[in-house]
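One chain follows as structure tokens, the form predicted alone.
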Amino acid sequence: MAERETGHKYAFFPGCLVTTRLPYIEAAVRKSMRRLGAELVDMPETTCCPEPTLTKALNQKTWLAIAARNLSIAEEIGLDILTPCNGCYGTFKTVNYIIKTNEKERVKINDTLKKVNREYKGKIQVKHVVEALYKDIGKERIKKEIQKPLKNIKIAVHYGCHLLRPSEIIQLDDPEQPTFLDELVEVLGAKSVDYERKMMCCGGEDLKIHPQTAYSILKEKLSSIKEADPDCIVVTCPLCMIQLDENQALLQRRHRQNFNIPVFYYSELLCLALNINLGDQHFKLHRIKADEVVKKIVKS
């Protein structure tokens, strides 16, 4: 099917985890956005965003400068920056806000950037892939393109922390009772199921400092999801994907906790609904087998 023009064009920043560990997310994002008429322009000479917890805690000046350098590349291209990573989104959104609202900090940051012959003026916006789908492309456009509705598929939505917070800066949705990702799931024809620990962190960030805590949080999160009896979980963040998919498999293997709930990045489900061929090997990269859910969608 030929892609239709929508006029949406973005400077694409996939982020470290997607590029190095979860390339299937990047493939799904690129294919689905292309089908919906959006153009993704690769950004040259970018670095890590940098990640929004440890780097920021160790040296905020460095965190600000590296993020601003990446933002300056998108500004030089003349496009808003688009990322499929909640962490990258949180970093860029926060630093962009600081630069646009705090002249003193903007001067300090640009004094640092001068050492590498760069400057950031704060002329672009920062967008997450699902934000662009919801606000720019829109549910109606997505609905018109769907060829394989996700009928009879029940999905547990996991928003992830950095997609919504700090809410005074992100301002994407209500941080306590968001709905936009549920709406994006249901526009595909699926059913978004509620569960008690819906807004609970997946525990992914704790892996860096206290793995035992991370697995405890993961177990509680998955137990809550299991009670809702969904066909799968949907995420918007590569770290959440690693925690809920890869570490769910590890939890099952080490502690005999048999949750066995497939996990998808939203763009993967979008590709299935759009009848985009992701290739025979794509879902083999998931640790929790997704075959049954994929077959159920493809055969619908």
The other form holds:
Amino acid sequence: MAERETGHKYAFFPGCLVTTRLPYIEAAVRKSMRRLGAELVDMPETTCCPEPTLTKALNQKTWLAIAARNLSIAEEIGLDILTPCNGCYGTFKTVNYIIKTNEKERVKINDTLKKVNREYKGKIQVKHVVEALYKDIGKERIKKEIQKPLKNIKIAVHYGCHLLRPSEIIQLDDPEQPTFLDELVEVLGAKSVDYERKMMCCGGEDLKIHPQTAYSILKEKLSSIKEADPDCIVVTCPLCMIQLDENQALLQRRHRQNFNIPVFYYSELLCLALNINLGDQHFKLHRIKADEVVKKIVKS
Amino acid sequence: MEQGEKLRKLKEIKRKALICFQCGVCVGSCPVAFVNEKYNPRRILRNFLFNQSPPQLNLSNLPWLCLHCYACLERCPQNIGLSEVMFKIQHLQFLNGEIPSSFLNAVKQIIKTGRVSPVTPITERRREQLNLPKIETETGVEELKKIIKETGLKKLLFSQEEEKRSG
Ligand code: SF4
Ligand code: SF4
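Show the other one: the form predicted in complex with the partner chain, since we just had the form predicted alone.
Expanding to the full complex; the earlier chain stays at the top.
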């Protein structure tokens, strides 16, 4: 429903982590989408999506209703919802699926929404930023706009769990051997390199409960990436970004692990390839220095 | 929460676990089990199969380690949907007051501010630097609070705290 003659238009839902902790992701998404002719409409009065694990464990009914409330805001605007976060994506995709396929649940959820004078009919679709790039805007269009191809750049792609699974609901790509993000990386002119633990979770969800486990998973992941010797890692989720970038830096400081692999959100690399100036401050917000890779691309 | 309701939920988990033939495919797919041998999703299910409905689950914090990465759900030959079952186990633990305080605090943060992470002066400065729109005042929070109340989570959180105090 989002397609209009002038281009693509979405209700934009950056999510808590991007808005508050990693706003540089939001900047890169906004700029690259605008360049590619997509319009992002801000959503008023939204809240946490809510995050896909904790609220659901505590009370599924609450999780469903809060998500449906956010979706109802996009429906009211009349646009599909677009998010740069795998967590928000997982929540919205799943709740939307339940509402579209389960009449009984839909009625129950709307009974709750009535108490806040809202209704969600289930008319819109949920899209991740990289999904919109792949399916709506398309590789051809991106290719045409590229000014600085990422030549000689090797990239380790990390999909993140909720971008793909549960595949029965998400239906974006093969949950064991996906390719669409690798394709998006290669369209920019870079090379996607394989590594052993490509489909392994980043472990970020365990930071709150058992940091040791979260860091062990991270080490496992980074060691495997290091073997492939890429220039950088690409992610599609702020929590993966925090885990792979910020906590990689922490591992280096505290445990003298020297991985030193810069991490980018996909849209940042897209901006570089499109020759969009993100400003001097932008990449300083990364914890693992990204300057060298950025220079390598900009100079090309 | 009434004991009867808890038992009903426990039985529901047992019914799901019944067809688990303990093959261990979930363990082989699980990133947590890979680095932390104390965590074993197959064993967690087995305990549900053998134990008679205990008033306290005494599962320790282990089930909360599940990342809900859905790797096991994709691969389980019995299609048990283990990560979904893990949600139900966590829910039951929550009803029993067996929930890590860091998780409770995270939920309280959402209820209070409508977000998982707070808007700090640093956030605002960074957004300004990046030419991003100002964060609107939390107009959605009142509705969120109403939903938390209507769906019973507020009451559950309250009785959970009571339980902690008396236990
Ligand atoms: S993969 Fe499924 S059947 Fe096999 S042990 Fe795990 S839950 Fe049981
Ligand atoms: S969902 Fe939980 S139990 Fe299943 S593989 Fe992931 S962390 Fe392990």
